[in-house]
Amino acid sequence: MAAQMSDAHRRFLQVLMSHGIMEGAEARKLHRHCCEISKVYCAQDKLDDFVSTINNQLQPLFMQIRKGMSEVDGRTHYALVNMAETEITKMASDYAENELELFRKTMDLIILSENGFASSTDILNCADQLKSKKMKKKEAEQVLKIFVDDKWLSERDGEYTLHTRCIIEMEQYILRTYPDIAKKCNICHSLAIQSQACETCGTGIHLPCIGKYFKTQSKPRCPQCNDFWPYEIPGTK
């Protein structure tokens, strides 16, 4: 029989729905907190297992809470995300016909690059070639900082790239929709964005896990194939 939600559970997901997403150590404090106010043990290694049981609750309401990583430092995240749907439609509400095409738009060229971004430059070209409903320039940009806000992009320097909620929440959309350039990071098993792939295999690792898995070899070579790693290595300088 499923463990039920005590008051601690209660609040961490009150709090989770709140946020949206969660990095693993707010998590984590939040999860002692939730469980001393509400005066009952916590088991600190063991909040995969404290989510576990709220997951079984929420399933019938075709939510969960999934735990994913950044692709920029490499930190946990939990994620309460809808299962429901998986496709971007389930944005709908949220979003206006041509705000949805440009973030389609977008996501386009995030994939399709090398590195895991789009130029605003590149992203407000397209605004103007909606089908539904072009945009101006300026529209444009607070519909991308819309997007910022809702945690569905990131924004570093003009170049935009998937955040980590969007990751999470729409890895099979991305896997199923781009079935030959997405691929899964080899060490980690999660969908990769922004990665280094084999010259000769084509395996793909994220970066901070790249970082990790060559950190003591001197000679970095795929875990794939065995050639040689020809990229530069995450925090080696």
Given for the second form:
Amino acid sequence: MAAQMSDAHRRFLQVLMSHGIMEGAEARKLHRHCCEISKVYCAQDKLDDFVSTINNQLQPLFMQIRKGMSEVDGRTHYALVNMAETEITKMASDYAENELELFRKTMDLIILSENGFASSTDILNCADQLKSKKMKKKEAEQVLKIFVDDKWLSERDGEYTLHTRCIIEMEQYILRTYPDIAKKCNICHSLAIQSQACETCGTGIHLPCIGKYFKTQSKPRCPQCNDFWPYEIPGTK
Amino acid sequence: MSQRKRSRGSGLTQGDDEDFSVVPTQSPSQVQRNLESRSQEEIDRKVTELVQFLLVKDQKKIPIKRVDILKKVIREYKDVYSEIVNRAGRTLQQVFGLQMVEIDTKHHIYILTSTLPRVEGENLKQDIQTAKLGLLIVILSFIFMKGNSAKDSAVWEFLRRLRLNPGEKHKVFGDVKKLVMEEFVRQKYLEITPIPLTDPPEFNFQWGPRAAKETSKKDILSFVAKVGAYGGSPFFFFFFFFFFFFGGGGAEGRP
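If the structure you just shared is the form predicted alone, then what does the corresponding form predicted together with its partner chain look like?
Below is the whole assembly, all chains and molecules, this chain first.
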């Protein structure tokens, strides 16, 4: 059943690699485009099979095209990730040691936070306590901008959270490294960085998952402990 | 472990792990013997590491030096260097449709290029990266020609002649002013410092630390010298640059 690797697959991979991550609709458009260019039959709605063929080749290289959901809009995204066991391997060849250390500290702050965001102030305060090589605040600001550009972090109103691409790539690493703190969404069972949590039992749910789950309920209740869900349901304004 | 062997021609001994600037020349039978002393798994692992290393560097448009390949990836497997590189090359071609191209034969510096036929308007992000790099090199050349430092008014006047206006939204670059004054500065290609006691404020443009590392002034000078033959018009400057640095690839010829 596994198809042969063709120029259509290679072209898709080159483009996806240059973006790092792509939204589902964009990826399907790219799939059609690549097949057209290489004059290969494009099986509609068979993007996942197409991706499997590529993944077979990527597997010995510890790389993979992985699907994941954006915590912001709930849409499916495709990301090219590094699956090597050592942490942050792909990042490691891109950044200096103190930059990586700043990223790890930022990740700590984000995961330990209530809402999945770390303030720029808190992150910059870490900058001159770095063990590897201290960083001035101005330099740290630049490094943060680079992390945003490279899609490891997302920025909103001066606060930082993990980019969808980062979550897709580092999900296993995060669940392993922060075993008691990192939350899994009660509905879709994937890592949840931003979430709403039940006040009674602490169960967390992704915002888009809440929207989907509570759509049919008139009185929203926690799926875990059945207590009244106190927050505004996203998407029902 | 491996015996000390004298390789032909280069006079280097293979036991010398500190010297990463030279790869020992070897006969095919020597390579074969070296291969046999390593397990298939070890070689596979090194090939994978090299492929990942090359991809990461190339995504950032950082040319890859052989010295770095040897020091950071190959290390003690120097004796089977050619085998690892060949296999990495085959993997790059088979899986990604990419190949290693040597852009500097003296210092052995490589980039990855696509072996797939180029298509207009696709790979949008890559094309934008290339165009940005082009613009950057033109600005660096201008600064260099001005004696390593140029006033912002001079730089913008120069760019205006290339139809790049700071106030307008450019088809490829978008907000040119933001690109030059924020992105290039953030990436440490340019250093822009305010000139004190100027009103309205004026700025000084210089090469940033990354520019100095990734390009040599000698490279820029040789580029500028070639353009000089065309009368130094900035339009030709820009146009010529693309052929000089990025070639035509395929149908278009090289200068």
